[in-house]
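One chain follows as structure tokens, the form predicted alone.
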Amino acid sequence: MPGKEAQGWVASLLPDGQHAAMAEPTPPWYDDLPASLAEAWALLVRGAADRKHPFHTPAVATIGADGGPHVRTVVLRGASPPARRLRFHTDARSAKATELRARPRIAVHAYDPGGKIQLRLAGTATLHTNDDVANAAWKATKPLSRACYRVATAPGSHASDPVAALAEIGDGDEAGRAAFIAVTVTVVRMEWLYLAAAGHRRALFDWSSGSLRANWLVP
């Protein structure tokens, strides 16, 4: 086995891609479908708990009244692997809520540039207003976040100036509760992509038939 100095000399003679592949060890889930799925959910759980993690702010796409896709960033508030469920919050008066009431199909996209992992998820959204899910989510919501729901007019409405746009309906802690919605997404399809110098890995996990079907895809 050559020493570190000899290994470095050999690596320096290789093309850049091969050099990077030698220097980058593959993770334990690299060629393992079940382990890749477990890692995907672990990252989503971490994203919901850690506001500094890239998965904390995924993008969601809904179907607008015009039939086209509408994309925006949300804050991931919860992730449950056993239930295949994600949770974020929104305003009951928002276009997003209106679109999901009409068409509950939703897509979610998350990317971690450091980990070089992308997730594309498709599922069905459920809007919770006065049930246990919404009540528990509201109870856990911090005062600063609650203030967003006290705004007097619907998100996206025209305003005469920036200050008027923030006019509130009241200053009590519960003033915005009626406008608060917890949205849960039941994932029916997940596409996993890991970018690696040794070779990318892409996989599809599909529950649309009632049971999990998993297979590798061409990256």
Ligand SMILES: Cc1cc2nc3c(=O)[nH]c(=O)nc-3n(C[C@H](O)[C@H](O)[C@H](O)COP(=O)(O)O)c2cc1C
Contents of the next structure:
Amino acid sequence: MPGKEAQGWVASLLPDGQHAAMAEPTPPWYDDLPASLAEAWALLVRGAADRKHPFHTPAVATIGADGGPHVRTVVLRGASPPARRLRFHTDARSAKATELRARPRIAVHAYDPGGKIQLRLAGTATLHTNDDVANAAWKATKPLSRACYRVATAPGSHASDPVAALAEIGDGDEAGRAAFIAVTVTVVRMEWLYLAAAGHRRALFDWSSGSLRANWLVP
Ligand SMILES: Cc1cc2nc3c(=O)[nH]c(=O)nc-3n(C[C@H](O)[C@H](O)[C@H](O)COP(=O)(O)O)c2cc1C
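Alt. form predicted in complex with the named molecule, vs. the form predicted alone above:
The next block holds the full complex; its first chain is the one shown before.
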């Protein structure tokens, strides 16, 4: 029975002994589509600012030259609800940058096990190399993060030994700037899933037609 299965996978996420009858009070956004959307963006903003929040390290998926999906973790560096935009940083020579230059479609996934909220986003990526967005992002980048961009050879290249793989192009603070890019993602679709013993809530927010269409979905 589908109901039983759904209960099965959420049951394993709930504290021992908790079931529908003794579920905690539902959050204020539980049955409220606009409030669920606002909560989703609030969590993304928090994720960008708080390195301990699970949304700080979402997974982003691109379409590879082989036509298949390629997914990896990134650090969420910025989230702007009014612009519907997210930002992360990467190496211009990386596979994901190459893939996004060819096909800017991108998907983002984040899950907060404490809040039991999953977000699945789809959007369009813009690669910022030398504009205001990239320059401001580089300026705010800490020395430890800057070091990543100093590797002499493109990330993902085969290396004969793991130490030589870390050889740097130079050790100055600005040496990695040429390889650094900021990627912004304009969100065109957001799927919200809240797991609750009292009943899951799943919703779709879709801006692909130019304005927001919001719907509940069967979880
Ligand atoms: C916690 C965590 C955070 C990461 N953050 C980033 C990041 O912000 N930018 C990035 O390019 N790679 C980041 N990485 C590494 C990527 O997951 C990935 O291994 C690397 O970028 C190569 O991906 P690609 O070959 O698909 O381009 C992170 C990995 C982990 C585990």
